[in-house]
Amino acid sequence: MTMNAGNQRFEKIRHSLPDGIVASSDSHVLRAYSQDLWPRKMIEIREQGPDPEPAMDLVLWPENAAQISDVARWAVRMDCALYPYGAGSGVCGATTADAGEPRPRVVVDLKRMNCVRSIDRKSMTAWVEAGIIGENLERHLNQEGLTLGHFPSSLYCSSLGGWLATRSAGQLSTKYGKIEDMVLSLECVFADGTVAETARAPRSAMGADWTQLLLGTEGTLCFFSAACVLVHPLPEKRVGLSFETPDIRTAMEFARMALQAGLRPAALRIYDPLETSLTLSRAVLKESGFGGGAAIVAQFEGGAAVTDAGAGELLRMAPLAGARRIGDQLAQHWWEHRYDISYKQQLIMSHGRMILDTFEVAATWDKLQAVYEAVKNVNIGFGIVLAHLSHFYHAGANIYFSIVAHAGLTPDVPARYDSIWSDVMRAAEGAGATLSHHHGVGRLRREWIMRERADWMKIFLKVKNGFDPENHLNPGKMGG
């Protein structure tokens, strides 16, 4: 066979790999991992066809965090750039590479670091390896009884890794918080090959919070190969209510009165009335007795009296906030069938000169509104904006806006793609939200943060400059 660009710097390094390092070159191999689920990239190849050679050299896969630091190391004396790369489920472009970098590009794959190494009932924590898959990790916990309480929509294809990289949120945050809010302590492996972890305390006031400086730097800063992370009981009791509110306006109010008296439902989804009418199941909207406006599910857990206590003051507040009371088999349907809309979306992806892709800000409850009318209004010309609220908190709460659009006489789709996404988010930054909620920054938002945080990014490049001078991890990203 034949060796590509990729195949032929792979041998120029190979020789001098650490040992015991599992590597491949395999032009397949190198594809499958030069791209994750950014839909940017699938329009791309949907229309102009895959790239004539993998934007990859080499993958790896390290099994512990001793090898990750010797493949630090051997990247510094080969000048190897390094991608970590957990399930490739993300949709910003995080794990990929600039066509621009000239070094050898190298991707740590983890994903045999996939235990769960021990855990500890008293003080209800579980140290778990990075590469874990997240339904892998959910099973592990409730065959013990226990749950992390972390369900994003990519549950089944994402990994704890990618979660702490990217500072992700699950379905039930309102109760038990984004995956920031779940980790004790981290281990990482930086650029040196320096294998450290950050404190282990409920609180510590040590100096700066090495733990939430280091989540959300998409392996740009060091390797996560492990964290200590926050485990609860499995849930007594469930309770699902359904609600209807006139307008979203209406319905944004009603969750932000439930916040601030203090309840946490484990899940609260807002859908407006355009993604009400679109994407839930018109036949259990009418079985609930659903008038019409914005659907809200709200779903509480844990203790059999904590939670009729919790769902018994929702209902108590409801009238009193203009939200009426509907059948609760929408509540039930959404549970049942909360996964579904992750896998349905290819069926539109599949077409030509479609557009599909989703976005989540997050504001204060000043600026919610506003913020949810100015995307609504952008004209994306032969498409629809839907939009659901569906993480919630004291001061705010995030927007999650799915784009359904065609090209139109557009010959350049990925331009037109480029187009949409830069005109919500202008008008998402301009009534004052932030540009991402739980999915990242990736190539997809590379701008975006550099507008949003120009001068913490400044002082962040600082921070990169410490911990990785060279340059090697990750290179491209958050702003490098």
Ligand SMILES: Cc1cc2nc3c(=O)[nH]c(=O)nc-3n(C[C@H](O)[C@H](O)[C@H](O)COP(=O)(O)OP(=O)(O)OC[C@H]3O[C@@H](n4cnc5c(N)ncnc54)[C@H](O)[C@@H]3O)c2cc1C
Second form
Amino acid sequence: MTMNAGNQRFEKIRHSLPDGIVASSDSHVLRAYSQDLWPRKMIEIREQGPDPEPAMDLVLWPENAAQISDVARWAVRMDCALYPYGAGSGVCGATTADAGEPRPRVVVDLKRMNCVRSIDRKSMTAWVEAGIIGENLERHLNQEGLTLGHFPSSLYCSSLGGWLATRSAGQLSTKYGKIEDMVLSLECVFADGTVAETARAPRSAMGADWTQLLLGTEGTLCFFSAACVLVHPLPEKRVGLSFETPDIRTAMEFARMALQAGLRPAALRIYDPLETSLTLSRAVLKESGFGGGAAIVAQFEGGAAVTDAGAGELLRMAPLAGARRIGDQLAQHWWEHRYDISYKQQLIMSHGRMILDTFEVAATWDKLQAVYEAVKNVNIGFGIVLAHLSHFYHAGANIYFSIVAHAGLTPDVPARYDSIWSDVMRAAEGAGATLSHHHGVGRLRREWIMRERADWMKIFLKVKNGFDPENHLNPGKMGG
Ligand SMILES: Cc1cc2nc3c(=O)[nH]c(=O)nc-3n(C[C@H](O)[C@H](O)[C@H](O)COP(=O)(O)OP(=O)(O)OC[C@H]3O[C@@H](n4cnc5c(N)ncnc54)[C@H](O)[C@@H]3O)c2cc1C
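And the form predicted in complex with the named molecule, for comparison with the form predicted on its own?
Zooming out: every chain and molecule, the one shown earlier first.
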């Protein structure tokens, strides 16, 4: 390990590191671990240059739950703040430290914990260590003829632990569910070093559901060291369908009818007219016979008979809901390019003074159109707001807004970013949405979770105090 000489917080702990754990305090390493992919930080660095010093003091790479437990006990002894870390693909600053945190700041990266421990083909479950990167997990399962069914756009750069900690949602969520639907049991390491596993049963009424209580808490209550997840056979058949509707309202109604009739396409995506025209391939739209309005892509997969039945029923419903079938080239094109768009964002962000972020909310069907209109009508200055819907439920859906703006003549671009965020959040909140569907809270929505869940956050802080009384785990997050 190289020493980060001169840093007083680090000097306090340099002689006491837990035995046998790989560690680094190299300044390049620390700098890499001092941020995640929160666009605000990227804008700040672009406009103002990098911070003079990295925000973190030490990175540790434990290899098993026992080593995480040693780290947790050591952190209590040495009074350190611990920041659980998966792959750093979070977009809300959830892995980052507050400038005011006075204790040594230690990142605990779980990437060395990347094994598929076992697969149970009878129960169709797999025990997987939490640091595994999504792509590697999926490849491993595919070699066994299986899939997890979880495909966030960040599949290649996010980990199982990060998914669990942020309540992640993948592109095929309408069939396979979100991460919380895929977990049977969690292996957790708590702030006092206790290692415990939640109930490993398809369901239990032995008191509260601890698995669901811990998911989405962004490393503030415990580390996830491993999880038992549900797996499925690789699909026998896939059918992609494309439709168009004159407007987004009709498209939402079509989706509502389908979901409430019990259909579960693996993917269902509705693009509003602006996002359709700016992000979908013009050539493919033309080839598909798209005539304008909102574009819809549906994909069914699974056993051949069930897949055909689902696709057939959606085709039957489409004209009743005012949707016109167009050429399936659009669905095919979406499938082949489904990971492309997220990586194009860097292109826009590399232009000075540009602001780009995504804002994913959810609402019940009765409020969805109002949420859409409220956010679309926000005056963001020089810029546009695109929208698509990609996760659907019996009772509602999410809307994924992309905000592309130019800061104009404002000297302080990060401040402009903050004011745009406040305006869109306020609009969505006022129309009755929950302010994150799957990206989570982090530092970005810290104040907003205290507004949206005011009473519950008071209770959460008591829970946090019980689990981690000295606030060693990811301080400054979730209201803590
Ligand atoms: C291009 C791009 C596309 C994206 N697309 C999607 C998408 O489709 N769906 C989606 O849900 N998200 C998406 N995201 C957001 C991001 O990938 C998810 O939030 C993901 O779940 C984060 O995983 P990670 O391993 O990178 O976690 P990190 O960013 O490392 O951490 C996120 C949070 O989880 C905590 N944490 C991490 N590991 C553990 C652990 N083992 N135990 C306890 N706490 C832990 C951290 O402390 C932090 O609070 C996207 C991000 C990018 C950059």
